[in-house]
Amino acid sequence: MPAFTRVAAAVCAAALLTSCAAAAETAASYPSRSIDYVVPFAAGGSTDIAARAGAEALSDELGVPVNVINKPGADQIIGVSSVRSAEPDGYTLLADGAGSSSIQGLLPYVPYDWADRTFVAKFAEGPHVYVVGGDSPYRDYADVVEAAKRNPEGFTVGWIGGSSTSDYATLQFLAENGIDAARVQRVPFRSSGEVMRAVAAGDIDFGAGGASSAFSLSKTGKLRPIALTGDKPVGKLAGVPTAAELGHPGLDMRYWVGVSAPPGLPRDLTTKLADAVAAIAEDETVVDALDAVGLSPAVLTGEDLRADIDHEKRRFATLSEQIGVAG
Amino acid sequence: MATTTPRSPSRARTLGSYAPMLVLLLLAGLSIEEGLRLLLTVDPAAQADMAGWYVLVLGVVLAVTSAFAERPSATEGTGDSAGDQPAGAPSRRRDLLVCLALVAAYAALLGTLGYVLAGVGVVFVFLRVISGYGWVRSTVYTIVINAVFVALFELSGVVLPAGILRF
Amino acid sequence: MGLSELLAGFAEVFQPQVLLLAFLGCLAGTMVGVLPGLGPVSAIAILFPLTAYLGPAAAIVVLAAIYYGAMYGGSTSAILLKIPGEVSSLPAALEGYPMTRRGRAGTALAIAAGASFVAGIAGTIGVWLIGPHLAGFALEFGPPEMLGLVLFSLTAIAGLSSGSVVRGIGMAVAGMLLASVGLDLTSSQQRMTFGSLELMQGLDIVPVMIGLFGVAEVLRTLERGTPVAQAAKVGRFLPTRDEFRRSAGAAGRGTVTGFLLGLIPGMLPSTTTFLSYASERRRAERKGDSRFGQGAVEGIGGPEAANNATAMSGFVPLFSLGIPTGPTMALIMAALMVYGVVPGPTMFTSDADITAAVIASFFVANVILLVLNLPLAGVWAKIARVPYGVLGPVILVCCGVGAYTARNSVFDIVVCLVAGVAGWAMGKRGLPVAPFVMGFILGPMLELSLRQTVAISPMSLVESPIFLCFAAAALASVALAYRLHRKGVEKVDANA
């Protein structure tokens, strides 16, 4: 058939033509096109708006579409992947945070080198909030701390899997407590959306997620934060001592959104983008959306990046080791 | 949809009609290996015990359920009256094939290709070859479909995959 | 929050400039809805960016509008084209399709959105003055009562098989071993994976869907090779009276229902919809004139009004309490974080101007759409009058689009594909395809629901009585199915 081959024809020219026009992309045209950023979460949670708030800004920033485009599933692995394989180009973005990279180097089972990727910039991090029920007899973190040594197979905590900074800021609470948690219960849940719901009404005895996650609750009364991660209070939070407050710097568990691409992307695209990022940090409307959501923007870049992610790894690999397996 | 033929009351039972019961059998199976896997074999300290378990019960159930009622003998009767027929006429056969092939090459190309190509060598082929159409009324039926799906996504803001065409 | 408060929000919305936002809002989301696969979380993610620039007040009437407008758009695809783009107007293609066929297309949209319509100002005012009061029943709502509500929807199950309940059975198993494919939540095992990265992330109902109808129903047009719609006339657009009674009396059915249901965190309108569709089929049954899988209107009118009812009463647990009972609303809180509005109990009070705005909202985007879709109908309906052979490839296109838009994701094409062949085979077995799809919703919930039950205390299910009312109704249910089967009243139609 003469009309598939000039059908085919056209295709190759085609592709030629565009293969031809990315290799010029150099920094000073980039970007001349829509770029992608992939958000490894389901639309909806804390990583998704930040990251949308974040490819808003980065829009504007650099003068082209950001679209987010929701890749969920398997432990955050099908979003890295679709990034780690997509041409280096700087059209195609991840929008990284501790469960799609320092998490994923303990799992057993995720098809790739995970630190094998360029890390660009991370923008925004925020606090995790520990929760008892309103109703629940503990008043405030030494209670908690008490009635789960006393008992630690009878103290429900709430768990979204094992792949999230939500569940290593529970470990780290058990940890820095001298709590056994291969005894605690772990109750699993979805979000940690659910997992709040869970402890206002009494079903848990424990749970831990982003601040932001506690916010409405708390104003209910259902919910007591006793304790939020770092030294930083929340201003949605006013009165929710730090953990640093309490006596305890160890409990510093944080959760990040970031830039990053696939492994070779060249370096002067790099560096744009993260000069980007880093001005986007800085733009108010970024920082008032970032603030809402519980997070402050924080910048950092390139191999300090790297570097932070591979000791937050390193330190996720030891709490892990309590619970017997990795995630 | 079940009435409209009359049946051969002395239909020879063929591999097709033990199909479903053999299939649902392979998912019983593979079910039973997983829950049992995963029971036997993972440490217990992965809390994976109930995962184990859950398949395996299932498996078990859909074994018995699927070994008791998808028995030939039990399901005459309930199907489509096109499932009696040799499978149709040999050039509604190959529509058949060609449809599925069209699916599965949109799937293949919509990476690479990026969606506007995949969907105008998609209706161009089902238009020429399934429905018939000749080569001039293919052409411009493909063009303003694909128009109109372009369109619609670029106004409603959905991202596809742009593949060689993107700008 | 009182009638001065409500009428102060309408006189925010009926300013020009908002009621040109709602409107366009209406119509971005029936644009997107209208697309398989694209049901309304993705319409909100997608449009979210658009309500960047528009204080917290407009950007929550748009998102709502939006909302909406995926809601009432989504049937429509199920309706014309046996696409389901969601779990929530798959009772529209299973009894909307049939009358498309028939040439009575315009009919089964006009019962869908007039169903929608009811069912979303009902839900308004529920929301508005009985909401407050129900709040906390989304705290009620443990493990245990949640399991206990999954197992009496199982039975529901019963209603859909109207064959074999032993086959209905087997194929809802085989639809929660399908839905247990992946990475297990709580140990991260993976499970009927067989090393494939692709089936770690698990199977996506969206693509499952789509391929067991859409490209199942491709498949068999071809191999009857007659191009049926092409005889088929719009004909007459208002039903008739013995239907409009019908769907009006399941839509009153299922507006109550799916508004009690929506406010139980987890309850999704894919479940609300399916459990009216059910109950209203297994009613049918017992009086013994079921025309389900024929096209009957009270399949397409309860569950439609269930659907609007369930969305619009997530909206309680999500105002009163901040706690979303799906991603949707997951989204839309999202969204009013965002502009510095945090949900929780001072909605109705310190917030009330936005609350207030908000459910006026819900009230004119309503009549908006009930506007746009009934002369719509008429429109759409002559969809029905292109011949198959160019029909046939828009709607394949449609189904890879839809399944790949669920997740983003090629490999769900592939899905759609095995669906596609799965289906056409199911229906000439007659193996009954709506107790598969029901397992798949249903089973990781019954998963998770049990798991989080033994975790906590296995002793917490007797002390519920909640659980303990729906173990006995399911009981009931049970024994009232076989007492149906032994009088032998089911009708013959395996193919739904």
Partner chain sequence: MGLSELLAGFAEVFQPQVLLLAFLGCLAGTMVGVLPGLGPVSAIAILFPLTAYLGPAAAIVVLAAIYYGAMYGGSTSAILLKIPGEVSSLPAALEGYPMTRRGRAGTALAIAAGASFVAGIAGTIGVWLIGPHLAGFALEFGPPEMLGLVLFSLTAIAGLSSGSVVRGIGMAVAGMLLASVGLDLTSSQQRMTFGSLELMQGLDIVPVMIGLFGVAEVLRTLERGTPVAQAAKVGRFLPTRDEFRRSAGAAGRGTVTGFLLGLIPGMLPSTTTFLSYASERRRAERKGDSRFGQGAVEGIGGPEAANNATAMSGFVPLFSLGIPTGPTMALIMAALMVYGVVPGPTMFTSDADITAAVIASFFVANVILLVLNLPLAGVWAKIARVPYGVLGPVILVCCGVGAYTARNSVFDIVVCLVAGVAGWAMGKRGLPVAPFVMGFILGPMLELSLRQTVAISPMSLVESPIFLCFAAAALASVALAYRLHRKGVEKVDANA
Second form
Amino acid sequence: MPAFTRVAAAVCAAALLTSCAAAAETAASYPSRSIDYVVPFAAGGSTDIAARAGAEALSDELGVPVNVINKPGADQIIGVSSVRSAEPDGYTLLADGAGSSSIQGLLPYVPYDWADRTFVAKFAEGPHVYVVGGDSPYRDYADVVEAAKRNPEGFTVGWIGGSSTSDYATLQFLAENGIDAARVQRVPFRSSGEVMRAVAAGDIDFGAGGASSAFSLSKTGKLRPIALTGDKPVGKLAGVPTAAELGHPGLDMRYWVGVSAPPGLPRDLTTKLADAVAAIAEDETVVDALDAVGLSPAVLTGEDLRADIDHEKRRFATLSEQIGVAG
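Output the form predicted alone next; the form predicted in complex with the partner chain has already been displayed.
All you get below is the one chain by itself.
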């Protein structure tokens, strides 16, 4: 073998060994530097607040800074894409949820396979709240149902383009009560916060959003919450009945917050992260922070989480088909 070839082979072998050693060291000592936790929403919303509480606790659990980076826009595509294209080394993570995963599988313009990522763990979930304006003639759940059935064409609801669990909470409400969704007027907005403000202003009749989206406006009397999805009350919406209490256990739409990573994250890193996420869900500070935005701890990891999200996607698709509404 010529001398040059022998030297080149030796260099390549050394580089390979160094690369393998570095990979092994990373798996054994992860994390050794700060982690970016990308939130695909603007700052201040329920997901952002929950993610920040989770990031602070994860930082304590893992011993390195966990930096929250907001990358909103394009129905969460910008934030999700930035994580999907990152190195699968555990240093770029996504604050994931239904709006950035299962629902994206139903949107024809999403430029990637929604499932092509590493689902690490869910750590929180919470209900939606149905609201009317503080000055609305509709006093309660029964009033709203009666009005929407009587004149669906004249009944207006907030709509975020089919890209949010809030939209599916609205569809679930319509389906549960036999209201023709195709005849109801869906008024477009960019966020559940905008929907809540429009309901409070009397611009539309009805809206749905994560429970925390109604906290401030209901406190001032500008919103009247008429029901919470599911069967668990929310402390800051004391006195608001749950759907189960009203005899509608089928109204159970919830939203969740968790951690995902780029596709191809090594299994040992995924396990280490999942264990850390599960641990923070028991942290009293995190539990209090979640409660402040109407969320509660709820842990699901790895393939169990992936299977649950896939079921969620199929459920959303079935609901859309049954009620004859597309995004």
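Numbering follows the first chain given and starts at 1. As the structure is a prediction and not an experimental result, all values here were calculated from the model. The term rigid core refers to the maximal set of C-alpha atoms that superpose within 1.5 Å between the two forms.
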item: Residue 232: Cα shift of 2 Å or greater between the two forms (core-aligned); value: no
item: Large Cα shift (2 Å or above) at residue 73 between the two forms, core-fitted; value: no
item: Residue 221 C-alpha moves between the two forms by 2 Å or more, core aligned; value: yes
